[in-house]
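This document opens with one chain alone, in structure tokens, the form predicted on its own.
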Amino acid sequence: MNERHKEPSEIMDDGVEAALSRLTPEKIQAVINSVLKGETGARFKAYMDTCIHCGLCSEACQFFLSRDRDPHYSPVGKVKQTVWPMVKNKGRVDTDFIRRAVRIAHTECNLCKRCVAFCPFGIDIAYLMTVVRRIIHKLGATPLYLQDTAHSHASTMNQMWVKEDEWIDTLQWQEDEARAEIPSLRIPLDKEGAEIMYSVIAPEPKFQAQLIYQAAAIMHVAGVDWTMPSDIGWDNSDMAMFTGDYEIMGRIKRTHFEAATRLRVKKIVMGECGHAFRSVYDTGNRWLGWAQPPVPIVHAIAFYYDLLKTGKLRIARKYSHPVTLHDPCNVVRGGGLHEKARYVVHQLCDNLIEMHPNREHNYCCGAGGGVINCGPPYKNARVAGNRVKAEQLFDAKSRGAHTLIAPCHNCHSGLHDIVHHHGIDLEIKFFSDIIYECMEKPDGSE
């Protein structure tokens, strides 16, 4: 039996508490006003002046719906508890206020932007919460586990402290494993002028190296001209984006694009990750002053779509189990890839059982906006705060779904926590898992 989970207000975060002990009222006021006056502009003012407190955004939020419709968890409620007092009091708030702001902005809002579609004025509450996170970062009060990940980015340019030799060793290991199946397969490193640079997030070499194996097999079978960098820039993830440390975020994105530029590739294809996609096509590049990424970015969903649509990748047999599809916020609401994802599903699988709601209206998994990266102290509260997603999954299961496709790493992890906590018997897979299993392979491969 699960022990009682702590309510959010009961959770203590050592990193947050240590930071609060060092703050003074003067420091808090100075930081808040420096951000509100120096880093926001017309967008922020328009949102603050336009909101009429109607509460229509409430129905969009999984935290609100999962917490018995408590108005404190509504999107506008979160703004009223954080941004508005900062503005009204001109930054004069105390450490207890900052402690509550950390909890709300980092663990009770996943920046999924579902609420934007429900607001009659299109107010982007996720943006307002990122302003709160930016203030928290500059106060040094980011949750401990999330800040540790940002430190990894700053030190190693990847989020898992993977050293250069460990990265290359992992690629060689996966190439050797794949060649036992497809002898002519290679993972080309630092190949200048290739069509594609393939990038992944650091949990792959650290914990899920089989995904690199699968990607190499897909590239080889499809005849793709590709490469991977041997040096920094291979990791496309970006937790600094979610801590509000935009300076580190900019360094990470510049390094990623410089790796592609150094190799003179035509485009970057990313693995199945949502937040990383958001960081390179929308957030990091804009912080660096680029309206568009300097090298075109293609998410794995769009890449698989193109391979299947053009016949470069052929399916030998379809996946037999009924599947349901999770629409990741950062690639569907943020990237519009919902129909391409369904094309891929229909090419791979005989039976798709849609979740309801779906596509851009799908409920967030509660993981891909940095919430899951706040770590173990908040895990049980996070999962309990996503009851509405569990109900959505239960419904798909009751209609016959066997496999849950989650084309995003953080979604994959967040959904795993949900199905485990709520006892939902769904097997979770990436698209690449199913493609690798079902695609035609060269004669003689094992």
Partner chain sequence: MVVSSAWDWSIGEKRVDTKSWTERFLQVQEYQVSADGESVAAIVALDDQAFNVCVNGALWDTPFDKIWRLRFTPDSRATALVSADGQWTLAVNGQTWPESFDYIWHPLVSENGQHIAAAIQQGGRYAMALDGEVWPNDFGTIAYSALSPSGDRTAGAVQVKVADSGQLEAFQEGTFSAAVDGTAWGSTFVNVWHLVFSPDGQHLAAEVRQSLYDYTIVVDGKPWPQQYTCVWAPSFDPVTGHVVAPVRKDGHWKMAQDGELLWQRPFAQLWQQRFSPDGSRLAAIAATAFGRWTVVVDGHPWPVTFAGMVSDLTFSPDGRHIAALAKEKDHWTVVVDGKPWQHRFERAWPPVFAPDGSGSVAVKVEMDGAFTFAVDDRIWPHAFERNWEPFFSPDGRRLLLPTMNQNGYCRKVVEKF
Contents of the next structure:
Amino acid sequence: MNERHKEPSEIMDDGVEAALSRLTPEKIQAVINSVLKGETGARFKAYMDTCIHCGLCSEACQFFLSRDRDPHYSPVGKVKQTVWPMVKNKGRVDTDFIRRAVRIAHTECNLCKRCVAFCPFGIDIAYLMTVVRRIIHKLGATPLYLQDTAHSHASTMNQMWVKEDEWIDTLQWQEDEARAEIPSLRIPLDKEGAEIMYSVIAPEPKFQAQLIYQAAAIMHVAGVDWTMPSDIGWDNSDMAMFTGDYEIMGRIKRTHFEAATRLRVKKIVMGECGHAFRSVYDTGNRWLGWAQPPVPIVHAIAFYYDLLKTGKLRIARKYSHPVTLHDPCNVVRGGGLHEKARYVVHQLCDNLIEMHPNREHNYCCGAGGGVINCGPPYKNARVAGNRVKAEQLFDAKSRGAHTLIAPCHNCHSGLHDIVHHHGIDLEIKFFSDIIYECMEKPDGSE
Amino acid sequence: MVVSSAWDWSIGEKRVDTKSWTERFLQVQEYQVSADGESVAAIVALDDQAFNVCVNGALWDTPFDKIWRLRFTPDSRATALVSADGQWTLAVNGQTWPESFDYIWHPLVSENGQHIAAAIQQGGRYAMALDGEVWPNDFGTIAYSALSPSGDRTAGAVQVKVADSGQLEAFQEGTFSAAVDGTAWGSTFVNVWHLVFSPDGQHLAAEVRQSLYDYTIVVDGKPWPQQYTCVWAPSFDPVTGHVVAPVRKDGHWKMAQDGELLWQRPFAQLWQQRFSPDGSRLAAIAATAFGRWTVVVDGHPWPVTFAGMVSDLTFSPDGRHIAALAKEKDHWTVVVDGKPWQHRFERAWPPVFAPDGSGSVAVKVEMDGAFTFAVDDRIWPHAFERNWEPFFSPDGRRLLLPTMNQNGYCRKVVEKF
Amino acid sequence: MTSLYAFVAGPLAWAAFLFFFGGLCYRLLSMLRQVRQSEPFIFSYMSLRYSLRSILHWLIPFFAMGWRRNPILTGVTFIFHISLIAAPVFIVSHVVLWDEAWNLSWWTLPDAVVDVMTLVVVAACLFFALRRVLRPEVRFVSDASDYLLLVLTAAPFVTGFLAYHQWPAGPWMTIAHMVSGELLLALIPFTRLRHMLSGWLTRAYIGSEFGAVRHARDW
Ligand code: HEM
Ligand code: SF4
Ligand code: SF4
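Starting from the form predicted on its own, produce the coordinates for the form predicted together with its partner chain.
The complete assembly is shown below, putting the previous chain first.
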């Protein structure tokens, strides 16, 4: 090997290092104890007291499997290196320990909850890792790229520092573009009383505006009564959830829900994103005091399923290439959308080549849980940490798959890195790419 | 406030033939109705490149390349954001502001409808414009733009120091402030959210974060001495000028006033507080426990709670009654003074109180996929494709009902039912 | 000698059961109290249907993905736990004691079967210990307490087996058996062995979350 890959332990993160240089043992201890005592409860204690250290959860974790079964990467192994010493030493740990804890909790766990299905007691290791992340947040030692994203959320209520005018301008631009193809198409802004508010993550207006175009085309063709907010609350993403900055998580989720209530829509349909689904469907609403989202959340997979099932959307010709389907953790283990995803695939394509394991037992793409958002310093380690996914992809490819459908933004990027790194010749697409390509469009378009 | 006594309150109907618009124009966008119900308007497409606003069948004098955000002011003038030759401005009844900008958005209207402000971007710099006049200073970004109730002052959260993406420390030292009429406060904060003017427009309060962890309320640039783990938007007592805000500590929310606890009782959530018009009562939306939502009046929750959500807290003009919308599963209802109506709705719009002290409440509602009106838990027997929020006559005896069906727009004035 | 026996069979046994049942009740109540205090939202998500769904699926050997991926351990742990509970509950000599003391008696297992079960428990503990040493991912998370728990668990079975077979003859082994059994009972609520109670609850909670909210299998 010409290029020497850094061991994960050698990775330097400027944000983390700057924070560590400011920390004192007293501060570390005070913060750890305030979180452990003040913010955890029966659940944390039960997980700590119930875990019999059997290691059965190891088989679940893509990091463990990809890193040649190195015990440091097993779910319980990560707890041993982070939570146990914090509890045992009553918070007396040093900065080297915190540096390691940052690396483990932020870049070596995708919070994918696969291990829940491997631990006989259903111990939620992902939850324990979020407790560690909360401590790291309170110490100010979150990895730089991820923290910057949290700053963006706090300042702009979106993930990518998109300014208020840039957002509206982008929608109007995409509307213009799309009208060249479908003249009567609209992206209705602030349409009070529409059935549906469509929300996206900020990378769409920032880098992938064609996804908004495609969504608008699908809405138009299916005759959906929809709207998008011109004001803040249009972004459903949430990296604050992954940094452990729950106050900001609550703030941005409130903004999102209030955009929908201001527009008095019946439901929120969201684009093909997994972590955002986790945030609006399960996590953010809870911090705000809602057991269920106050406005029903429909993920794009379920939305396309409904449109196809009811015949509102018709496929003109099927997608010609064999496809394989990646199950994004957050909508599959987090929302049970795997069968609907397969229905949509079968409507669009004749040949689905399954990866194994799949559905609830899928392997995470390795990007989820904010790991990819920790940025370039960790990229090689992240790809190396998900060899099992590469093997799955290779296998699907060798059985003829040409296109990889990944109905989640994070998965898309994570899988792109894996496919690129290993030179696996798979084209990665969203459902909306294929639906847009294959659906019946009104006469006069094109 | 709007003077509704001058409106036509005679019982009867006035129609506008909006049906023909769809034949006249390539596309007719969402209809908007003026507060007095006399005008109905829509953005219409003349061809692929040109748009105009049609009000009661008449077009504005000049078409534009693009138009969005058509709304009526409380004094029934039609406004929209319009663009010609790549420049944007605001138009009122077809008359544009003399100045135009690279972009304009978030229009705000004073209570009497006389003044209009909006956020603008010019050459990548940000400011507010009030009735066409731009702030003397501009900023790197603007958000949470605000207009004082009488419409004489504007404000926005602005970034006054540069912290490029990735400069964590610079950002955490505080780059945000609030600007009033273009002049920023001397103090900076990590974040500034939700600017609120006092009723007389003399003071400005906001939520701020002083570090990643310490939140408080700032009034005219000066933070409360106390810090909290989170805060929500403040409000001014209309009589005393005190500032109240929900604050979070130890995982619970309480109501604070000028930094001191006002309500001792903790809540799982607490927000959207409102003063009665005379300032004697303070109500807020709260979750008394996880997933149990209600209205709290002067610290005392209503006896009923709802799992879905509670919204649109409204005081009657005399301050004696409170109404709110509540959602349970998929259905909404109206709750007045703690008593829910029997009827369930697919959707409901903000409750409207009669001004006569009777405590009567009228609401635009959706039932079985069609729209109608409900007054004091009675349902108007006709349904419409579309309707707008009802309005009580000054004596509270009649109702203005703006409606639309296949035949077009119809302004009805009926006896209260 | 007889007074020592009387003490071990009397007050010490009382104390052991008191610690066992009292301790488990205390654990349960303090857990519920803590949920109420700090995480009341958990109650909103508990669902009997999905709790049972999850637990039942995990009670079937080799059904859950986690079991199937570790087939040997799965086989051992099921036989171990069944024997661990069935042997002491259904052995004739224990039932006789209950009968004498409380006039309570129930169905029993033949002594030969219990004998095998006892050996199974001891062998399983040896297997667990060996696994702890040999499997790197298990060794990594093991410390002395894990081995001590195995000793604690195996002890009453080893001594019981020896006492039954009278090796060595005399009352000492019986007393050792009684003491170690009582020690195990008393310590269950205060060690990770309390998984016999809390394990059901953690599974029920995650089963509820996966069933009612996530609409996904957790096995
Ligand atoms: C009745 C309810 C119980 C249930 C559902 C239960 C369940 C489990 C499960 C799922 C494991 C993990 C798999 C394994 O490592 O074998 C385990 C391990 C274990 N259990 Fe239990 N258990 C119960 C009662 C007990 C009792 C009463 C004891 C001891 C007195 C006990 C002792 C152990 C030991 C020693 C281990 C294994 C440890 C190792 O790998 O070192 N269990 N139990
Ligand atoms: S949540 Fe996923 S990534 Fe994290 S330890 Fe469990 S299996 Fe591994
Ligand atoms: S499988 Fe469960 S009990 Fe076993 S080590 Fe992992 S978390 Fe602990």
